[in-house]
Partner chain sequence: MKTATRPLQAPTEAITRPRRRTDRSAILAFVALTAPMVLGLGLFKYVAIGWSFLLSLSEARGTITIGSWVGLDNYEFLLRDPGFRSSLVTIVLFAVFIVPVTFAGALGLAILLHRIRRGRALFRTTFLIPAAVSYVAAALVWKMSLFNGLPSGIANTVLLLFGQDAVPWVATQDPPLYWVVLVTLRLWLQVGFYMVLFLAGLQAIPPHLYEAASLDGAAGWAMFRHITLPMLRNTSVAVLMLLLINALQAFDEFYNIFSSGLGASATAPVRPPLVYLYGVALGDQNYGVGSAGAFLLTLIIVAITLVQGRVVGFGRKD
Amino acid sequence: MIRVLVRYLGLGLLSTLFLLPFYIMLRNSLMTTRQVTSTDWQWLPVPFTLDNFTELFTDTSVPMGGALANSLLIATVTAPVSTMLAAMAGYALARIQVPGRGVVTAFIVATLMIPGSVTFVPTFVVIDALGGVNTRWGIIAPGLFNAFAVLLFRSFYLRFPSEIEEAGRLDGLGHVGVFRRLALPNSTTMIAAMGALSFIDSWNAFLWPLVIGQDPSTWTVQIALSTFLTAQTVNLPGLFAGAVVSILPLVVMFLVAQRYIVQGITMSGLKD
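Any chance you could show this chain by itself in the form predicted alone?
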């Protein structure tokens, strides 16, 4: 009994520590600037105000509505496309016997060890040469190819039952048919998990959209939020209100897909 009580107390303490920053963010978004910067700590915003959320969408200098739409477009395109590309590549590396696939796999693993800052400039040069600066597709394109997701799908398809694949062969299916009609329908958990992780990663991206999206019409929500914090002015309540709005899609995504994320990573074999 005491052990269970200690366990619940520990979990409650850890939960409080993890949730405290989110509570402070929500509390500050309902305060005025004077309340936020006051040295007297207030657990509750008394009185609270919703003006920060109103100004967030009425301030013409910060296109928050357009930034949210851009982030939603980029994330909803990147997530399914990158997941399907990773699934196809992972299946090919795991199930198709071709010379050199071990070298290709080793090369993909090696790319994970290269810091993103190393490939940042070459990627920008390529996107600029293709006319992708200040375009939404220029922000989307580099995120479509995810080496980590390819390796996860490869690990998953290595465990795919060979009996199912052989049954498909007997029915006259080729590699594409086996993948599309047998492997893909049996990997919905992995697809949901990778899709959710890709959506979250795309939504939170900052540096690449900042460099490519120089025009306000292409700003993402993370870029729009950065305008609340400059060297000349600091709009803390507006920044916290924007942060609250920006995390809502991620909270919904996580609540819907958390079971698939855990199952997908477990089924990929990373826990072994």
Contents of the next structure:
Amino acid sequence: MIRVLVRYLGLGLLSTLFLLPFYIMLRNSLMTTRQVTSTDWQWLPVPFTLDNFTELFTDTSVPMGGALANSLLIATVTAPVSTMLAAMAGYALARIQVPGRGVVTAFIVATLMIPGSVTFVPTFVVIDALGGVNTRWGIIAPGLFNAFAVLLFRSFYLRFPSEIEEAGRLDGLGHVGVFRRLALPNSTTMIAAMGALSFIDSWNAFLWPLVIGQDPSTWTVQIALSTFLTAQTVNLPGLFAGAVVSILPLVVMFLVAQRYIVQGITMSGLKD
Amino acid sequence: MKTATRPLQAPTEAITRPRRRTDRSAILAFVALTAPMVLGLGLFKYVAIGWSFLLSLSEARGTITIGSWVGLDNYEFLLRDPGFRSSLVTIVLFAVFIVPVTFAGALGLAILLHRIRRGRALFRTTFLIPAAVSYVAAALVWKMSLFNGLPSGIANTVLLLFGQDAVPWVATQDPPLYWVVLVTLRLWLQVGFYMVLFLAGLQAIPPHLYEAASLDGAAGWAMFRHITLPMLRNTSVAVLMLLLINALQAFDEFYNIFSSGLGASATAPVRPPLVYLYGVALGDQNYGVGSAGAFLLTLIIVAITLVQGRVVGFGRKD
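Right, the form predicted alone is done; let's see the coordinates for the form predicted together with its partner chain.
Time for the whole complex; same chain goes first.
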């Protein structure tokens, strides 16, 4: 009995610690600069102000509205497209017997050997040659091809019941038809899991958008935040308001799609 | 669809006949489904890396054209550069801190959660929700509020409670208190993610193992050592690998906590390799040295991962 109580007490304490940074972000975003920098710690923003949020979208020197729009565009393109491309390739590698399939699989798997963010120099070189520096597509393009997701979809489709496939073929469907009409609708959980993870990744990406989008018109919300964070003078509460706005979409999505996100983490974590 | 008429017993037929004529529609479908991925990876991995490799052997300042060959000069320059060498020391130190701390934290949280009956989902959400936060936003909270060095910062408020003076966390290099800031930030952001992996692993352990062990008189630590840990071997290996690879690629929090813009990043007390390379490639526009650095770093990460895999028993057959 006491043991159980201690466990819950410990968990409660830890949870409070984990939620504290969220609270601080929100608190600071509702305060004035004087309140934030006051030497006395205040738990509650009294009186509170919403000016920081209205300023965020009206102040033209801070392109936060545009940055949010860019991030939204990038994540809403990347998540479905990268998931779909991975599902397509994963299905083909798992279910379509053709000569040379092993070679294609090896070609895709081999790219996993190279640690992701180290490739920013090589990828920059290619995007630069294609004229993609300071463009939104330059930020999006390399993220559409996720070899790791291909592998996960491949192992998922390897377990896909062959009875369904055969039934589809009897009904006159070709390979692409079976994939589109039967396999795809039967893998919504997997698609939701990969899509949610991909959305989070591209929304939170920092290094690559920083490398490609130096021009304010292509800033993502992370770049905008970072620019103000590392600037010499900052409007502190405004910065926190920006942070609140930047994490809000993800927190909401997280709470809604939690089941899929947990599944995605479990699948993608145990890759071997 | 011509292949639709393929008879049901096609598999057996394939055995008895030498081989069906190559199924053209299968090839077409395979190509159609894999082509985008193959072309994309070909361009952004193979072409990129090949090109970059040639650049690493060239003198390429402010240009991405290959041709002014300098042999291994770029590699030699990096290996002699104190900046690059100290960045390697930094990242190894960081990994030495963050990997075991996160591993132990994630495993501990998972065991705690696994043992309670009510409210597991709620607590799991609480620990996992920071995984939705970007390193930039977290760096903002850590640098400007939690560890801001002002007496009103939370860390310093706690110190004051214990009668200690306020400490400028990020700016203190001796002792290097900035490590507290870096390690706690990453711990907060990723511990929930790995906790979920351990939770899945714990749930896969058959309960009868524990029952049998308790009949044999085992309890507490013995159970953990002889059942839980061995049963979590695969998960543990995966977690260690992911943690290490992620630690060695650290960029976001170092950049955002220490630098004030691109030029000033040289004044940061510590720079991991990716921040160093960012400065070389994007700051100095030296793509030759930048490419060489990317290769050295890849080599080092692959080597460390392989050695770690060997040590913790990756690929060992159970």
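Residue numbers count along the first chain shown, from 1. Note that the structure is predicted; figures quoted are calculated from it, not measured. Rigid core here is just the name for the largest C-alpha set that superposes within 1.5 Å across the two forms.
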Core-aligned CA displacement of Val118 at least 2 Å between the two forms
yes
Following rigid core alignment, is the displacement of the Leu173 C-alpha between the two forms equal to or greater than 2 angstroms?
yes
Establish whether a shift of 2 Å or more occurs at the C-alpha of Thr76 between the two forms, with the two forms superposed on the rigid core.
no
